[in-house]
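Consider the single chain below, provided in structure tokens and representing the form predicted on its own.
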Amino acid sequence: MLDPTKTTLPKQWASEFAMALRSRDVTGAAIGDALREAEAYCADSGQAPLEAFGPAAAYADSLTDLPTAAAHTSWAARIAPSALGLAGLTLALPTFDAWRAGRSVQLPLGGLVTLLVIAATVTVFLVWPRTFRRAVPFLILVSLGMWGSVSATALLQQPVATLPTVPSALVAAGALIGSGIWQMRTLDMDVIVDPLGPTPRPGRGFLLLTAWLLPIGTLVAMGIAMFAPVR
């Protein structure tokens, strides 16, 4: 795997260049080739990349012949597994609280708002991938999404729906397991490949952790909730 910040190119230029290519779904192998070619040219000419190629994003856009990944996959198909897992997480936690308290499931308004905020944030990145070309807008958008989620969860506790516990648990488990299986079938770890080094192969453990991150996170949240008073 090639880390853009580990080349001899200036870190900011190299990072923006790699992120701009990523925003166009350029393959990891092609990004690695482009980085090394820019690095070699600057080393031979003695020029800085800004002088030789111009702004990183503009130069990335000029490389129109680079191969792209997942060109056949719509943004809806790419967001669907995560959306399913988030729906399962949103239902699983109040269902777990209801089981501990021996009552029906009460879905809080904050949980639903959190789900919508997270889904909207992810959708922005998929529909308008150029949003994360620069670190500052990327961090601002993520921070706003996290702030909105935490605020909604903390402030909007009033229930908006009451559901039976057992069916809710089955639906939540089905959504979480389904999202993990779906991710396993569609996950493509297209890392940036260094043409001067060995081709990286993500370990099975890393792939499993990535695909099952939401189900695992749900179990961890339930484990933490066991130490909280029953509500």
Contents of the next structure:
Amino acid sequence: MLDPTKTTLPKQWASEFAMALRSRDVTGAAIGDALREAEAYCADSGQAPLEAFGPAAAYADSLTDLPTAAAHTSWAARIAPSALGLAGLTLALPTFDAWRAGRSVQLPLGGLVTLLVIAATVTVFLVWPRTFRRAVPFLILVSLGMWGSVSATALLQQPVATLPTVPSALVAAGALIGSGIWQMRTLDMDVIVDPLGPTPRPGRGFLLLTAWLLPIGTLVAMGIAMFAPVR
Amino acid sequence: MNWPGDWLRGVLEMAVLRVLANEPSSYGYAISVALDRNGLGTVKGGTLYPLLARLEQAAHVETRWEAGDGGPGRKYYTITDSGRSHLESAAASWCAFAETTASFLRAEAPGIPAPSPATTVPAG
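What would you give as the form predicted together with its partner chain, now that the form predicted on its own is on the page?
Once more the chain from above appears, this time first in line as the rest of the complex follows.
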């Protein structure tokens, strides 16, 4: 596996270049090739990548003939299973509380805001896929989404909707299991391959853990919640 | 000498294949140096590598990586039979085009016949 920031190229240029190629679904092997070629050319010519190749995103755009992965691995498709899992997690925790207390599910305002933030983030990726392929806008968007979700969950505890427990549990479980199965189908772990190094092969255990991270996390959160007083 | 980019774009693919046809195999920077030495001017990496990727995709070249001896590893390009036949046919066409263009640009006579004036229809 090749870490773009571990080449002799400037870290920001290499990261933006790899990210721009990744956002176009260029395969990990081809990204590794392009990175190592840029590195070799700069070392041979004594030029900085900006001088030899121009801005990273523009150079990545010009490499139109690199092999790409199947269309289902677009960024929107990549984050959609996680978004579904997060939605399931958001619903599962108040449902678990309600089951313990023997009452209906009271969805807190923070949970509702989190669901909306998740939907908004996925929509932004779907509508403006090219804008958010650069490192800075991508990090700003993801950070805002995470900050918004965590803040809303922590601060907005007042209930805004009352839902029946069994249907809520079924929807939450369906979303979590669906996200795990969806992740298994789409998770290709197409890592950036160093053409001069050994071919990385992620283990099946690692793939399973990655695909089922959110359902497992939900179970862990429920286990921790067992020690909290019933609300 | 650095030629206008528009001129170079038309001939660069053939020039790169010519460099590779003259060598058993070569890598990006060496190809760039060979082009410069043969009078085509400096070709930057940002122009050369997209072209090499296109040639690889079209199976006109084959590639292999070799670890560097104390330096960076390099991707070596070797022209294929398909690349050679593409070069021969493209170079023959280009030479014919270049000769036609050169002979036209140098000629002082005969000129291009002037177009006949358009027939105007009186209004009304």
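Numbering follows the first chain given and starts at 1. Please read these numbers as outputs of a predicted model, since none were measured by experiment. Superpose the two forms; the largest set of C-alphas matching within 1.5 Å is the rigid core.
Student: Return yes or no for residue 112: a CA shift of at least 2 Å between these two forms, with the rigid core superposed?
Tutor: Yes, shifts by 2 Å or more.
Student: Superposing on the rigid core, does the Cα of residue 181 end up 2 Å or more away between these two forms?
Tutor: Residue 181: C-alpha displaced by 2 Å or more between these two forms.
Student: Comparing between these two forms on the rigid core: C-alpha of residue 103 shifted by 2 Å or more?
Tutor: After core superposition, the displacement of the residue 103 C-alpha between these two forms reaches the 2 Å mark, so yes.
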